[in-house]
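Form predicted on its own, single chain, as structure tokens, below.
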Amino acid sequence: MTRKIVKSKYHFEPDLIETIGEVSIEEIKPWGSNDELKIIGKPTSRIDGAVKVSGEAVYTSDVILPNMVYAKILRSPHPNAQIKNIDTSEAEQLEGVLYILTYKNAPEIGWYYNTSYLFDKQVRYQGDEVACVAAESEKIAEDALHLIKVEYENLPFVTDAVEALKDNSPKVHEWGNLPRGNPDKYKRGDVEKGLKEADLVIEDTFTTQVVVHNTTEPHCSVAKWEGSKLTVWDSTQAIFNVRDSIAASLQIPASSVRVIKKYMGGGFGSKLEAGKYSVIAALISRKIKRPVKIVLDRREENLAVGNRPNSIQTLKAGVKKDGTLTALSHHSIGSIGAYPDGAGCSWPLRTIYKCENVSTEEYSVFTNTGKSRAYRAPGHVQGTFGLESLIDIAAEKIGMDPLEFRLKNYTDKDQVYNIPYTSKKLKDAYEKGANAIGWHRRNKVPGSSNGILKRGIGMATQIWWGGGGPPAYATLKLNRDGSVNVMAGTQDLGTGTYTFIAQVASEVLQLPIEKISITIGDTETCPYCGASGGSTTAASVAPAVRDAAEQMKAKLISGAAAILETSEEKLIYAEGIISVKNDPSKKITIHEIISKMRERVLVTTGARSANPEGYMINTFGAQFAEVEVDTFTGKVRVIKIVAAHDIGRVLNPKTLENQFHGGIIQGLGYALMEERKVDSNTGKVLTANLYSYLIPTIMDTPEIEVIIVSEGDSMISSVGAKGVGEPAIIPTAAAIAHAVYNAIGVRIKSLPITPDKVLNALTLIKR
């Protein structure tokens, strides 16, 4: 196919996103939602299953190398800290350690958007990095960091958002707790205007607390130098990133550096970017000229990889009598750390419901404490909760029921940049979950009935980017026999990527899954794909091995035509075989037309297309919750989940129904448990393992019933498909929190939902 190179912008959230990247300019026309396929849409299991449940699978975690050097980090045990003198003389004499790397010797190497080097003299949370030890094994290098004596200045801190803009606030950096760009702030119309053309004006505050990804496999890396080339193995979410940030940082070409991640454990966005580990690794391996793994502890997890950052959201809207909104406002705080984030959580108000009048202001503020990093649809779990749980106010002080409401404020354009959305079929996900849960079974009066063991049905609403785009490249080699290796530089993080760009090849080749074998997660071998976060992975990745696929079927067909001295379009091209349609005697394997242009593997290389210019690709969805609370303990127990999503097409019911579990289960997690705490006497982190830091278990674990309402969006690729990976958690702690309400009668604006919290909200409504 005849190819240009192609500026493609599209919108995501307040940014407008352009790329440059290479498309083919004959496109190819999308599936349709009646054609007839045969392996995309069908429950398919995951290729990589065996070797995962088997234990065969390499993660980056189990990667051994001959001579291979084990390193561990010092982290720093105070919030707020100058470094005056590290000693690592005693350190150094432990038999078997090789090397320590601390300030005095490290290069001075600028990280954070230049805030701090690899390693500062001054320290800004517990678990900062102080040093680093690399010796013969991990226990080893263990030891040794207890033998480093560090002399510290203990320095005023502070690890509250609100406190932290005070004036006379313990400054983080030495220009204040702001970052750049502080307050965000967005407006259209004139929200007093609307709220006095309102009926009711409604304003309160909700809350929502830290929590940490705490994935199954932790951070790590192994850095490996042959000469002038680093190989990394990294356990990440985006091997290009992690590639051009490592070479950035070492001050040698991106060619030099080849980064690869095979199988992974989970990253829930925490590992979309590269670590100081990742760079302090390649260091010590150039030093001591031998391979150099770092594995994080989990005591590290929850320390220093990352976090959602709080919210503390004061909301404000006018509401008519009929339902209609007529202005909305949002003024929120978050922490973000000690390092530049966001904490912004303002977007599902922004653009979920119709309303012409609209304001937000947006405080991300630097703390001592863990710096945030993107947690599967960042700042739209803290923002649906804030939102929802308003909008669920305003319903109920008008005498609506929550879903009439939604419905009376829809709207089909997005409200941000007034256009419309590629497709959208949120009425349908209203309706279709409302009748599995059996909406009309929902309290009409709140806390109404009796018993110690209240029941209560709620619901929410979601939004998400999720339409992916470009670059996003995939190359299709086809054997001799038959058989097809896939390559895309993509990452797949537990999700089921392997097995969709094998449907997806398998679909047009029309060959067996079992004849595919993908390789992904290699800059070297593999050509450039985007980060697999905020749901981007399939709607990029999947169109792009498509047009791999339909580029072989017609260099296929070309051949089978030459072959035979017959025109194209009197073939059929059927399982691999190419026949004459008025004559099936005369045919031709896949395996005879390669043998006979002489080659031993034919080669085409597809590009995702550009996505459509005028027009909002979202997700949408809704999610109906059940509860049952004890009033006796405050225990809350979730019955039943019901997510109806509209998410493009359906790759592989499996695998989306794996997304949507894992999602949903976190999103109970949010709701009821996790919660990073923080001593604010001593700045020091109080869960920082998972026996006081808590997630949910198979026991806590509901009925979950997934419907999709969608099929494929023609508009946004040849294939489809939108990402599922956020939808699944957005609205899940708010639909939980308003079932809370159904079941009791009095509302919980703060997260987690913890049987104190309920039981002091019992005793209230008592006096």
Given for the second form:
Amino acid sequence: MTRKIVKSKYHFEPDLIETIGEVSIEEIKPWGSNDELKIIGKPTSRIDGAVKVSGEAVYTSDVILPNMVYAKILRSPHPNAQIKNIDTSEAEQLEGVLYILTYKNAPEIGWYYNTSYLFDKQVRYQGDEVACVAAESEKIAEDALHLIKVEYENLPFVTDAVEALKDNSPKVHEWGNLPRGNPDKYKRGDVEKGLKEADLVIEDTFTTQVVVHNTTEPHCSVAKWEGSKLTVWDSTQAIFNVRDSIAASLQIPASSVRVIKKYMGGGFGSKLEAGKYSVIAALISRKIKRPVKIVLDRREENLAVGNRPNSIQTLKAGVKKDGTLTALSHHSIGSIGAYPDGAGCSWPLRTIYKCENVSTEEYSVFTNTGKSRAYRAPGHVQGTFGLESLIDIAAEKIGMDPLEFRLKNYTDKDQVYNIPYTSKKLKDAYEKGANAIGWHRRNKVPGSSNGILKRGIGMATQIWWGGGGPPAYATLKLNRDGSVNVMAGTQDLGTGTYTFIAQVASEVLQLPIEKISITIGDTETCPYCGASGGSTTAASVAPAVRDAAEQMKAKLISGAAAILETSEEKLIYAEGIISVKNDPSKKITIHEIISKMRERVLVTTGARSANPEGYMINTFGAQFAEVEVDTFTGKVRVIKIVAAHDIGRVLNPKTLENQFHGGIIQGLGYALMEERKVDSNTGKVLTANLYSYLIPTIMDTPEIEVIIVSEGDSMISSVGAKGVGEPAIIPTAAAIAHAVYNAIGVRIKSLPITPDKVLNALTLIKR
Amino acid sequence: MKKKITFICNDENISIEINPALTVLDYLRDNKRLTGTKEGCREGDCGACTVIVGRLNGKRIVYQTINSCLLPIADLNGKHLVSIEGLNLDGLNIIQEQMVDEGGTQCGFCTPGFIISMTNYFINHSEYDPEKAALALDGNICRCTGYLGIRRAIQNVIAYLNSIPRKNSNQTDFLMKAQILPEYFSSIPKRLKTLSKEIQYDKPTEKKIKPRYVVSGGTDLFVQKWESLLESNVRFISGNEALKEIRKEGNTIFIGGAVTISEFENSPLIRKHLPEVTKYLNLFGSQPIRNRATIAGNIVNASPIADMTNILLALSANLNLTTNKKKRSLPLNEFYLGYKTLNKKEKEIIENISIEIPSKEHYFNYERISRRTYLDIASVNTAALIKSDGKRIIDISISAGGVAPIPLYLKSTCNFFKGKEINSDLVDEAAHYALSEISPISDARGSAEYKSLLLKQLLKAHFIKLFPQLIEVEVLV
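Counterpart to the form predicted on its own, namely the form predicted in complex with the partner chain:
Up next: the whole complex, starting with the chain shown before.
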């Protein structure tokens, strides 16, 4: 018995999850530094790269099946309305239309924590599902949507979170505009007392905008029945979530549902939950007995499949002249859209800096807009902009270097749970990052440089979880020829999951990476792994793969001992050959062992070990930005970003750098251009396409330098990796904002920092 | 209404009866089941569906990138369509290999589009510049990699190509030798020539059916009216060679009604006589859009913020309109009657646009501000053509976009300027004066107040850039 069921804790996004999980208790010695390893930590090209650059990779939206039909969803044009009637008769007459699903004929399937239905008579945002048409072609389905007559009774609506909190505001749900009726509160120490002890109290308000994931591949699903068995190809970050949601919605056994996701065009959190479209495809497919494909279009992507909530954050800090923080408080309001979600963003303030007196109050508010979803470091991106802006102001007010101020309030333990970290190398990140950007070059007096083009340097800190945890499993199959299949129920969003799994197996078994084939994203053939989100995938899955590979190695040694008639201790394993320590002429190959055992495939299944009790696992980092501001037009250009982070062991410098670059550019988009705009008069989204919703292009890229200050964290697991995806984006916008301030001497307290805000701010100070 | 379309798809000769308005994207994915070309937005904004289209020009093939979501299959007649599948060799080519090794691909969904755009850059250039190569990818959105791996891949491919000795071979042959293009590319010119003999062009009798839409580049129309275009009687004029001409008569340049932005930008005639204008054209849309969108289309589309229209207003362009029977001409600044309302009869099309070549005493400048520098519509733009002896303004024409329901010619402001000596005070005064002429509205691209402020700044910028010796920047900031 190499496994045990234990209590284990881990963080997925801001949720502390306590599970009773099955873990490996195999004592595997953690790897030492990457210098001692051959494959891990070495630049390895993405193993799924070749099929992507040749166009061979089949994404969910590329799946074409025999006899397949297409479905399109009719969505509410109104922000809040009661459907009085739907007349589909004319649409049904259109040649090629096969089936139409509305609230009238759809089963009553509860959705959004049972606050609504798959098809509800009440629609609560522009984009809420009203009907779905399946037809012989996408074009016919699209045409049929225009023929469906819906009688709406329009109701008062609210699109702004602050408005929605007022007593006289229209209610998105009958019970009110706060999902639980109250804000979420956190408190430690006594803030009032802390503020009294302070030499200076600073209070300010910062706002951030709603942004949309806009993954390149839209959300999509293809459903196909064979008898009572359903196969769903889904563009998802969580195959098992989708499987269980579909099974529960259709009231069929989970064993009858197989969810497959091979390649997907990005997720960033928007594909963590099962989509209505997946269940709808399955329902219609069952009815018409043909495979059904639903691919959302770009407009639907911008209306209906998630976003990062906005925030209005009011922060207060008590500071002593020597820089000590005596109190911190945070009040935030954010729109979660029409259905339950969270818009809280106070975690960075609770954890980054040493402070005894802290209080936070988070209002996650319903509005008649598209529901928010986790988006790459949910809460932390907004919260870090607010907190770090306040810290920057505080440092300036007491005349201290912003970096020194941060070091002054450094903490070695997690203050929410009052426990130490497994590792924290933030100080190294500060030091190395500052050196790389040339921190001394910043304007000592913000805005003091001459000329129309002004340069500035700023920085911000990052904290996130990302330690991962059980349950996560991997099954390893070793073939006679020394080739390996690894199966794990995880997903690769483009992050590099395929590649690190192959690297781990290759490292342990000392077999060439080309001989290792990976199957992930299939609920039927792969053992369970969690959703790919929260920067948990590598930290959770890599140790399970290592466990499986180590077991395989042990199995081979055991087999060799039996065949060579010696004891296991006398044998050594090298590159697929097992030999006797003192007599190298006595050796045996994988092929010989497996053949003698009369098997063709040897199988092991590994599991993730438990996280250590009494410790907090976090990632840390600091990013430094240099910008140039055209004070004549207000345009900001980012020149350089330095990202210095503690993320545990680097598994693959190539995919790691990719993740950082991508996160930073998304952060740059958040800082300067991306913004979902809703017209408060009509409740409609003004930016539901990619020419008004702006994503950075190749022409917007600054120089980026990534510095990793950490090695493997042996307290977490035998692999010692933490996550990367989210740390990358968290401090970028704040660092850019502070650099803009350093350049022009006016602080922009509202994201995105667009030319109009900068120009208006500069004009105001001139007056 | 089906039509016979004859072309080459990758290495395959195709001749099919098909709805001419079907997009090439749907043709590839649905009809040919070539799914390497991805659908990301269907609006020409993401580049995931980028393809290369080659057309015969004498003995050579001219290749261009196009957003296949905005390209009607009718336009492929006699052309060579290249999708990602048509670039694959037995193994990866150097572009593909570098994209993998340098982290130019992550989720991979946008990757075929990037490789198509990169390949097309190398087909069209024999000397390489990493920054210009990157600019050729300005229409491709990637949400994962942050683009730096793609930039490194470009640099490595350039280094590789520069290391290969080249004889006097043409670029396509060179790229075949460098194992970037498959061998079959060498057969394309001959095959297209043979093919072009088989093509049936519209007979005049068919034209009696009144077309519902006249489509030129269609980069806006296909975004708005894709479904209805499939069913309507559409007249495509983008292939009309007579409308593709750029010529010079005396001191006047005539730009045909089907000339694209790219053709305009790369025309030797334009480069010689309007060099200052071509400098700014890479700010217009993206490379594939510029390859498709026409100047006349930009004018007729009547967006108040259109880049080309505002440039042409400052150049005092004239429009020469034609029906089959009647011709007339009018100044561009009299073409707009109100928001999207034109001084144009239904049957009229723009035969050509004429511009007087500016003299050596003319100074031209164009300014635009947008959130995203490339691939973005400006909040406010303005072009200025100033005739000056180096001290005084002899003549001036200034346009302003995004500050009125139409692309605006700042008539009073121009009059205000005329004959006066150029100095900071004059510019400051005129910039304020211009505000009396405009009527901006608040929208997604900025508040009315901001647009007024911005126009003032951009008007000043014209003079700071063109007459730095006469202007004290400090006065204007």
